[in-house]
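The chain below stands alone, shown as structure tokens; this is the form predicted alone.
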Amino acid sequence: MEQQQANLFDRHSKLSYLQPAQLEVWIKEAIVRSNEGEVASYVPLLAKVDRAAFAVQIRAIGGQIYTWGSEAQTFPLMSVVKPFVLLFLLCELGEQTVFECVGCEPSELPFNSLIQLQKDGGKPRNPMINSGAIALCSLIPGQDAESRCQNLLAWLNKQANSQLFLDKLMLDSVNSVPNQNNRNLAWEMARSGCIKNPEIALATYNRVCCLAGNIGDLTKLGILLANSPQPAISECSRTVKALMATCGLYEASASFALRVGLPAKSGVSGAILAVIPGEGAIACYSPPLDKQGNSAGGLLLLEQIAKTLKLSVFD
């Protein structure tokens, strides 16, 4: 277990008043809480992960940093890199380019629905469903999915001084069970135009969603959004958090917002993450899910923080 005091925030920000015996009770009611949840069992290497495993991080745009658990231990995205396809592509590509392929209304099923896609046209609803963020794939620089992915995975190092690294192990486990419902979204796309090679898509969605990294990288990826020094990156960022308040949990984003009002992405691998404009990040890796397929211990965790420290972005 690693601890940095939490009076070493700046006395400026909000999250000075985090008290970190509080914290740890906190975290104790959501370890509680991840047990009443499932791990994802659809991946065999994500259904044998240890479900007790527990890490949170704090990171200040300042620097400042409150660890909590294990900062060795990696664990892949899976669905919290989807922010980050979006950002690297309107900073590289453009809204306009970004928008004709997809869309930034919140969905109204769950975030594989076959026949959300459908009612809409075969164009994604949002770039965090997984139609949205396949459609993404497609416009990602690169020959093939290992370029592509390679091009991602080498601009979020650099612009964030993460170490994010292709697990291949869990892309392996992954393509050991093809997820014919992706393979669905992905040609149903094609046959409205949406994308034009549905195989390089998916595969690179496959292998992107596949970017793994410590609790540490992922706050990192947090304060490219809550506060980058590059003005083209702060723009794009803008509409990334907007995304992630209205979209980023789902079914569950529209209550999200009314009790926490942070923007947050969670993952199936049990990761989730929270921007807090203007003062820095909260990254949260706890396996078990809820029934919407977010971190069960995780959401409870970030409410807490968020509630006790008002730092909700409509306070």
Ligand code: GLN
Second form
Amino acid sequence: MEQQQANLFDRHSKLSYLQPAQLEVWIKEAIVRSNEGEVASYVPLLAKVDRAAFAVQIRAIGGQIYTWGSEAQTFPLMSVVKPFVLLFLLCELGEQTVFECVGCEPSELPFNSLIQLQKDGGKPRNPMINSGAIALCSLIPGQDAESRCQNLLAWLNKQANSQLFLDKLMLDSVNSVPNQNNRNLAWEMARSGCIKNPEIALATYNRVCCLAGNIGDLTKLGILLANSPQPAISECSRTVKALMATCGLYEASASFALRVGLPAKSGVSGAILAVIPGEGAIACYSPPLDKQGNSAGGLLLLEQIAKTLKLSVFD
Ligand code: GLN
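Would you mind generating the form predicted together with glutamine (GLN) now that we have the form predicted alone?
Below: every chain and molecule of the assembly, starting with the one above.
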């Protein structure tokens, strides 16, 4: 596996306490932990990924980076895109419009639960679960799924200086096995009046989940939240980080807040992103997932880095 040496992190940053040799020990432990997880199998192409793939990058707001593993490896964001759909819409449409459409409370049932949605009268509990993200996709400006996804992609790449792209093969694979569960969520929200066009919302959601990039693109997205370049984005990113901290890892969010204490978001591809407000971002890609659908190795690694460097926002 390719390995890169860190530029030294700014000595005023908590990240400067990071010791590459120590990090490598944790990475090995995380790889062992990942063996206990299962790769998502409901999308044929996700089922075929190399379960041993592993990449981690730590990026400071000053631009210094530490990467371990393959920097070239690209992967779909899947649910890691959700905070960025939220950020885009908060910036473009404002809080009122967004929170008329989705709630802001943590959920207690799995990320794709129809029962949770029904319990809540057809209004999604928060933007980090599937129903919430599908509802938000119904608000993205654009005539159809393609133009909506393109609008989000262009905005993100501009703001984050990233090179995300649409993974068309992954999208074909997602579309090859219609996800009845997400379909039920969309139609339940159409019945409750929460969204107007469930087909466009679903198609947009499937596309934005297939936006892909490498580990460097992921930390660049994290930096957008850690240290937004413009005051207007900074205002919106405070809301996004709060929702990541409370809802980003689904039912595991509360215990993650205790153990790690960083706003984070995971996806079924095995990507996970944690934001260190005012300091930087840590991203990990390791496909095997734990029972809650979070990267098993990624979670362990984040926990060890955050504990040792005292990165918790509650420290
Ligand atoms: N596209 C995926 C789905 O709807 C995203 C879910 C996830 O990453 N947790 O199932």
